[in-house]
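As C-alpha cells, one chain now follows by itself in the form predicted on its own.
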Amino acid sequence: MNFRRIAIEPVSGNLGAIIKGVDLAKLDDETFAEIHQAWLKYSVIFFRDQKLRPLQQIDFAKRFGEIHFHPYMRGLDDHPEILEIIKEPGDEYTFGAVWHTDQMFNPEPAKATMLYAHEVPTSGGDTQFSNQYLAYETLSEPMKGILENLKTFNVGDGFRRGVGKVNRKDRYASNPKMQAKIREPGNVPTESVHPLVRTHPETGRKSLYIGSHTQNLFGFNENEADTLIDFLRNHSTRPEFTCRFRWEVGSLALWDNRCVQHQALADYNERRRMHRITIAGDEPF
C-alpha cells in the first residue's frame, strides 16, 4: 500500500514504526484506512504529541472494534472502557512487567491494545514488543512441526510458575490506587486453551503465540511440558525480534496481540499513569 496520509518512520528493522502527521483527535476515514495496514505491516505503531480527550480516545479504539472489559480491573468511573495505570513512587509491582500477550486467559483474547500516556518518568519506563511472526518463522521445520498441533493452557490469576504466583491483592499491596480497581472476576472465563501456532486472521500469517499465562501444554505432565515451554518463552523475546518504545507526554501505541509480545520495564521510581484500552478479539486459530 502506498502511504499518502501519514509519514513512517520504522523504530528497529523487525517491528515497530512511529506514524507522523497525524491527529488522532481528527481523524478521517482515509487516513484511518492507512493508519489500519501500517498497524497489520508493523504490529505495534506509535503516535507522539497526542492531546485526546478519554471519548476521543474511545473513539479511535473503536474504530478497531469492540472495546474488551478487563475480567479483574475496574477501568474509570465515567469511562468503565478506559484502565487508568498508575505506578507511585515506592510501588513495588509494576503492571504488565513480564512478556506476555494481553488477555492470553481469555477464550477471546484482545485483539489489540492501546496506551496513551498521562504522565511518565524523566527517564526509564520504556515498553518492549517482539514480534511473535519472526519467533515462529526462525524455527526449524522439525520444531516447526512438533509444535504445529499443540495446545496451551493459559491462566489469568494463580499461576503456579514465572512472575505473579502471588494473587492481585497482594501484587498491588503497595499500590492502593491500583489495588481498589480490583474486582472479582465472578463467571468471566479466566482459563482458556489456544493453539499454540496460531495463524493472524487478517495477514494469514503463522506466529507463536505464548507468553507469561501460559501455565502447560494441554494434556502434558507438568515436568513434560516445562522444559518446552521455558525454551518457547526464551525463544520468543529474542533481542533480535524486538523493539523498544520511550515514552513521552501525549505518545500512544497500539499493538496487535495477535502477533506481538510485550513488557513494561521497571526501571524507574517515579509517578507514571497511562490510560489503556483493549480491543475485543476473536478465538484463536
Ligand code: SIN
Second form
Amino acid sequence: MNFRRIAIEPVSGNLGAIIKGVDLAKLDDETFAEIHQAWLKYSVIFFRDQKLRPLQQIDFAKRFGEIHFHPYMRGLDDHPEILEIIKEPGDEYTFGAVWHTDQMFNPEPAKATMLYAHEVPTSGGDTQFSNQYLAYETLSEPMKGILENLKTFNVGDGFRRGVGKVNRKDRYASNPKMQAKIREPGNVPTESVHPLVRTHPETGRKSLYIGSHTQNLFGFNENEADTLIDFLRNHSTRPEFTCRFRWEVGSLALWDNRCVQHQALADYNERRRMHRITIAGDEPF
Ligand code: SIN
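The form predicted in complex with the ligand is what I need now, so please give it after the form predicted on its own.
Below, the chain from earlier opens the complete complex, with every other chain and molecule after it.
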C-alpha cells in the first residue's frame, strides 16, 4: 500500500513506527485505512500530541473492533471501556511490568491494546515491545518442528511461575489505586489453552505466542515445560526484536497482541497516568 495521507517514521529496525500528520479526534475513513495498514505492517504504532476526550479515544478504538473488558480490573465509572493505569510516587507495583501479551488467559484474547498518556514521569516509564513474528522465524527448522503443534496453558491469576506473588490482590498491594480496581471475573473464563505458534488472521504470518500468563505446555511435566518456556521467553524478547517508546503527554500507542509482547518499565517514582482500551479478538489458530 502507498501511504498518501500519513507519514511514517520507523522507531527501530524490526517493529514500531510513529505515525505523523494525523489528528485522531478528526479521522476520515481513508486515513484510518492507511493507519490500519501501517499497524499491520509495523505491529505497534505511535502517535504524538493527540488531544482526545475519553469518548474520542473510545471511538478510535471501535474502528478496530468491539471493546474487550478486562475481567479482573474495573474501568472508569463514567467510561467502563477505559482502564486507567495509574502509579503514584511511593507505589512499588507497576502494572504490566513483565513481558506478556494482553489477555492471553482468555479463550479469545484481546487483539489490540491502545494506551494514551495523560501524565508521565519526567524520565523513565517507557514501554518496550517485541516482534513475535521474528521470534518464530529466527528459530531453527528442527525447533520449529518441535513447537509446531504444541499448546500452552495460560492463567489470569494464581500463577505457578513468572510474576512473583501468586494472587493479583497481593501483587497489587503496593499500588492501592490499582488494587482498588480489582474485581472478580465472574463467569468470564480466565484459563485457556492456545497454540504456541499462531497464525495471524490478517497478515497470514506465523508468530510465537507466549508470555507471562503461560504456565505450562499441554501434556508436559512441569519441569520439562519450564525448560522450554524459559528458553522461549528469553529468546522471544531478544533486544534486536524490540523497540522502546518514550512517552509524552498526548502520546498514544496501539499494539497488536497477536504478534507482539510488551512490558512496562518500572524505573520511575513519579505519577504516571494512562488510559488503556483493549479490543476484542478471536480464538487463536
Ligand atoms: C500494559 O501492560 O497494558 C501497560 C503497559 C504500560 O503501562 O506501559
